[in-house]
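Here you get one chain, nothing else, as structure tokens; it is the form predicted on its own.
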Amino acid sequence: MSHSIMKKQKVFETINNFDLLSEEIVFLILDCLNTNPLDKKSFSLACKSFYSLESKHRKKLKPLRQEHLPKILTRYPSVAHLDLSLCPRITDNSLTTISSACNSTLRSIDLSKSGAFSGSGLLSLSLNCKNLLEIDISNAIGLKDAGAAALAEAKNLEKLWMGRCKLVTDMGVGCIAVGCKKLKVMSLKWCLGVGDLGVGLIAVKCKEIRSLDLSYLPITNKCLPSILKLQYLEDLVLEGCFGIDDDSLAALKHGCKSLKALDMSSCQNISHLGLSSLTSGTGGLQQLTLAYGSPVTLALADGLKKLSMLQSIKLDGSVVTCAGLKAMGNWCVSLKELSLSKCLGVTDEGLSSVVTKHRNLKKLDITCCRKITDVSIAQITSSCTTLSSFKMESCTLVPREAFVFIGQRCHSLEELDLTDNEIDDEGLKSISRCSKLSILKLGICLNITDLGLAHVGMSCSKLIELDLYRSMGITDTGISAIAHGCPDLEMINIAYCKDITDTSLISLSKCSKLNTFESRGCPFITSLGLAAIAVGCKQLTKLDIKKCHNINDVGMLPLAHFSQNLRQINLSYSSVTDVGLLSLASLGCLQSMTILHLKGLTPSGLAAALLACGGLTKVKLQASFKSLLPQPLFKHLEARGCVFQWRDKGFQAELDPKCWKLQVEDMVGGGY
């Protein structure tokens, strides 16, 4: 009897109840295992069963190295979107494998920072892989016509990303023109080669367009009214076209009745008059970009008023002038963004004119409006109550007193920058009040100090980045007041916060979604505290410790075995030598090196730990190692993909932060 029993027992302690599940529903498990990059990485390694469920589930790979490739394409059959991006080469051969691997289930691929291939490998997979609509070969900056004519066999293509391919000619764009006419999204930014002929023959073959980014062409008026004949077009980019002007824009009067979006920012030669021409044919228009345009003037403004749909407008680093911003007040439509950005000429007048009329404002931006004060502030946060997002970076003129407006207002802001003001700690507590913010950017702010900091802590649980740069105030109680009370952050930056300690890093090392960790300048930083941060946030990707003399390569070891998805890290003027740097090699991720004046640093000991760390695609090294290191091996690291930036600047001592913003302001003549 107990033997029976003994024997049900272990037939019962076997079963696994994840057999008993199809794999729809444990597919639908894996969807939700999305926060953590390493968290399916430990499903797959639970049993041969989930590591066969994860390899069937999983169809975005984003690899970090060629030569990987054949391996990963086997573990993963089912690969629909490859993004190789973080691939520095990506060869004809990697293609071809990539094309016999992933033929009729590959989508989509990102070849944008990887411009090793030709045509051949371009023509490999356009005909294998049938079912591909979606390709990125921006910065192709080798590839000619012939690659182009490439792209033409992928028939089903939808969405082509060309930027920087500046060899190809009218002549390519017109192979794909006629070989990909289910395109609905293309991009020609900066392809010089390409003008009226080339875009021409893509307005008239391609009639699905939804999305033309023509930026920085050498077209003209010629092209212009093919293009807006296109049925579908929502999407039209002319940044950066000189050859368009006012006569070119006639071509709108007879209608594009279906864009919605149009950016002629840095087109030089649109005046008022050509600009009037959008409210004949564009009535749709639901956004507008004219960025260092045309000075907005009364008649621009006049000209614009009959956009009866228009919902965002950016003027970025125009002149503007107050009866331009008064007649943006009078038009008909309720704008819900606003982006004044670097304007010349803003006022207080003009832009309470603009924020009274426009009150479902969910956007605004009047980063370095240097001429505005506190009367703009009372009125923006009294009209604009729904706000989302408010950018008013170096507003000097705004007094401290005004800031507090913005909480006792605009509870519903997620996003704040207040780099480069005046705002003290009564500011910040009642900005607290504001318990949606997750982008907070406190730089510069040199009235702030851990009381402020500690409203926010309480209340602001949602935040997810916080910018603290230069903000000299602050001290580790501020610090361990925002990582107790935001346990979701992502990003903060404390460079030259310099009483800081290892306390803070032992606090945010709670945060377990820290990502970016930027303290340059930070003396009494330490290995250890550095050591608690590689340990708690092993999702770090970017690491900046410039200037943190008392690290040193203790604190490189924990990084080596707990940091492995660290990409970017600043080493420049820490105390790390030949041992920590080599440690690093053990990090398959890392692709960014930033090592300047590092007097452990010997030649040998930088040429071992740059053959051994395979990833890296970026080095910014100190000008004398070039001759202390063989040519052969920089011709080795760069046929791996590594980029090389060197420096000759001297050891360079800090500035005290009130000194260092006194310097920049006199640099801009003590504002515009």
Given for the second form:
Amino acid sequence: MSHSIMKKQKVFETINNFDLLSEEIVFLILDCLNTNPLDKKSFSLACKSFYSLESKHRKKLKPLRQEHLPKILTRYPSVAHLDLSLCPRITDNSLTTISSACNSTLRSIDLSKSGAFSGSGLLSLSLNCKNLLEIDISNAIGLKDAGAAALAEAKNLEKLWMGRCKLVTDMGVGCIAVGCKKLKVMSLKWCLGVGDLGVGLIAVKCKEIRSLDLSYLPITNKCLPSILKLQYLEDLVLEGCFGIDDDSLAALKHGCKSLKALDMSSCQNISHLGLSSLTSGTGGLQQLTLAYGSPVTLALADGLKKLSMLQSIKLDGSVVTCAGLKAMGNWCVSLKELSLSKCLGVTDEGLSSVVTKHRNLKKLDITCCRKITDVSIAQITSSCTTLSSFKMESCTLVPREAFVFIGQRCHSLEELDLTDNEIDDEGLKSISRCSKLSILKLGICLNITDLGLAHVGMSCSKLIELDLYRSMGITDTGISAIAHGCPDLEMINIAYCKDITDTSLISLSKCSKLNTFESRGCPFITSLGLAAIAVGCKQLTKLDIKKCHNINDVGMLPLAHFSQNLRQINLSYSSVTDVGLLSLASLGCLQSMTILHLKGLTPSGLAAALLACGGLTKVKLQASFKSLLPQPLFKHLEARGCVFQWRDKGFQAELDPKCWKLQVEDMVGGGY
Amino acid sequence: MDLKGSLCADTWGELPKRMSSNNSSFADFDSQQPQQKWEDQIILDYGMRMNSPFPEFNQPQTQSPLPCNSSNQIKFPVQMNEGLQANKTEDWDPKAMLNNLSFLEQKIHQLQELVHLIVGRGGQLVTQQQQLITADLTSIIVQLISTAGSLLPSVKNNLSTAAPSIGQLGQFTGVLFPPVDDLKGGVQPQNSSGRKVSNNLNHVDLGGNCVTEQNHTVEEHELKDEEDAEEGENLPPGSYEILQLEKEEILAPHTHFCTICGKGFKRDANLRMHMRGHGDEYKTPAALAKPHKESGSEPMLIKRYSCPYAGCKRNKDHKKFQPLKTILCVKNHYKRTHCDKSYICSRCNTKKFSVIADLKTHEKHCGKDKWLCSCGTTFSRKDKLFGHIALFQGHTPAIPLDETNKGLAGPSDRREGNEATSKIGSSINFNFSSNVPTGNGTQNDMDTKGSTDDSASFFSSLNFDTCNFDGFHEFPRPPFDDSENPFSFLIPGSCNYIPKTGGDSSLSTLK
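Please give the corresponding structure for the form predicted in complex with its partner chain, as opposed to the form predicted on its own shown earlier.
Below, the chain from earlier opens the complete complex, with every other chain and molecule after it.
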């Protein structure tokens, strides 16, 4: 194989100037082709020499289907990082193929979201791939202790994520603890079968551990002493560990000196007493997360005073008292990050006292602090002028005039969330001065119009993400301004901006980097506009055209042809029929489909489409189809790795905005 | 016989005071016993409580600061004497004693003659004659025993003394049992050297309650094994007396013997029940009552026991001698440590025990030891297994066999798994094979070599079938680094296998 390549390269020497460049230099050039995955593809398709060069160069691979693994692994011999999270199903067969093909070149493998494998597949992997350093087997729900024991054969493993491996018990984790002594990062989140003994053994045997995630494990105080003795431990997550309480923490006099980040969110049985005893020995702590924890009182804030290195504290969802916030203001440290998202009890007085002292704040989250007014905003903007991220969704008492301060004083802002606020065009005009802005969320801002948005479009050229969900005042003019001024735009949400037409979409088609496009409930959008997006935005991965009644099969055809990166589509309530759906089968990447209330969809058409789309992992369907289609079909599809979600909702002309919001949060992982 | 009732339990506290000068009389008596069996039983009976190994009688007891006490390897007559003296029993008469003794002598002579007669006839007897002689013998022996019994403190008292001694020690661990002045029996302190020593100790009136409590504890202590519990006991040397039983006594199946028919029992309660058959006098509530000390306890030194096995840590001559607390401890210790383990668990057929109670305890849990280590050790509790693994390098939890099979065959169907592995060829198969021996645990070296020599088998999927799912993964081992060459491990030193310390099973199979 390599011999023939050499020959071909010699042939090219005489004619191809590119051959004057050494392989290393070409590799350096290829290293720069990172932005668009298709770039390397087109490079490799240029000629045979490029093809072989690219094959040799590629280190990372993220295949979509396991069927092609043998071929692509022979094509790319030096692949060291294999991300199989997009494969709907990875069987033991595939793992043995990988292990024999990659051998010791494999450094990391991601098997999360594809848990059809078992212990024998993992065993061949860990026995053959001696240099395997990282493995992610999260969500391998069927994996048992034997599988964990197989993993224990990977002696050089340094990073292991095994979240939600619910059948693995202390025994399996014990095997890993004994076998993988070099572990530095380990996540056992939601491994409900693992308790004190397994975790304790990890702490005893794996002395190199840097990062340990024990979220939601049924562990108690018993394993804490050995964990805190880990001398390199920097990051400890104890989220939702209900078994840990104050009593034992009080007994822990020696803290973990190396600890830098601690997450004790949702630990119901920990009060300020336990917390202060736990943190008293951990002087180096930089990040502390106490979301949904005990009330942030004076006592708690005073207890944390000793943390002289603290940079970030997250108190999301906790009850906050004014005295607590004031005490935080008296800390000697200067915080860089503060999150009070969804905290009850945040008042102008308390918040002001914090921000006036912590003037170096870079990130501030006061989402849903509904009591604060312009006083707080004025105080925040005047003291924390270097803010780079400011989230203040649903601070409904803040008047529209206050938003002007943000633009006037905080020029370093890169991320700004003003969802559900009173901001108006004046405020937007002011905010447009934040030229570094890359993420701007203006959902449910009913006071803004094209005028204000035009300012943003003109000045914020680095904008990557724009959310205009239900900002009804926006029309084509505003969107065009954005499309014109923000060429780097990757994500836009114009859902329920009812006046938007194809003109906006045609202008947005210039944003070639656009990967997420949501235009729910825009009745004027037709297939024509969608075609423009499909042609212009080749990187489109997520498309939501729910309730765009004027989009029909005609819009699907260009999509099927051009949007080869499309992974997720929502076609509910559109006019797409069997034909359009079936044409989408040519999209090899397509994994998730939501097809509710498609009037033109017949059972046979659906069956054909489902069978044709080989890579589907998630399909949302109306429950009525369940009985209309043969059960073996579903079994076959489920065996391919597809999960069906049945919905039995009646036809809804218009959804309650809050309800829709919750759904989106589910889908995009709490983007709001 | 009447003496039995009159002698109070306090007697025994006073008994181990002084070495008796007329112990030789007992020796004579002893030698005159024609029926060794009977004599043994009697001695054992008291030996259990009084600890009287005859051969060691005169050995100096260097360990004890109370040479008189500790060396008081008590003889029954002596105890009799002293005990009676001490208690000033009104109807005690040396003359009666002498009468009894002479009666015994007489009877023994009769017995001797009878036996001589039998010997003279060459052992050939007509059945009728045999029966006659047997009847004669029986009557003589019964008389002998009953008279001998009258020489001794009563059975009831004997038992009562034994019981509190155990009870006290159990209850007042590490506390000196102090002497009490106002003894009912009217102790004569000047009689005893041991008494003088103990007089220096604090005098505490323990009262009657104490005694009854002690009695309550007796049964419990018989059941409990105190050998471990006493580890922490730190009695100053000399604060207790050391008693040592002989091997034969320790191993005797019974400790309580009927003074009439000689039948042996393990518990005094059973003996008392048995005694009812010997006459109405044993049916009185007093006779049937649990023997206990009379209220107002007496001065008494704590008793500790020495194991007769020379060199044992529990032997009094050992440098770091740790005494045993009770006779039960002695028995269990001796059996566990110095005897063959003859009781084999019928379930697992591997575990052996020398104490039946241990076997029974084990059998309760046998089969439930599901927590398995790669070294082959099983644990009934998971935390014990993890403690073991945390302690030893290279040991790893062993996943049970059935789960290994399931886990490896996995959710993907078996056929697919086999196909997969047969496809990937020799390297995988080799690795599986190399792991096989440890997985089976009991598989011996020869088997392993046999299978590894058969190189062809590595390439067949059949081999994979037979070996892989045998639970080889029960004991995961570091694999050979050079997995490309399936034969590399056959060349010495070619493989990078690093044996882990403590991984015995794997070492033995891979050498």
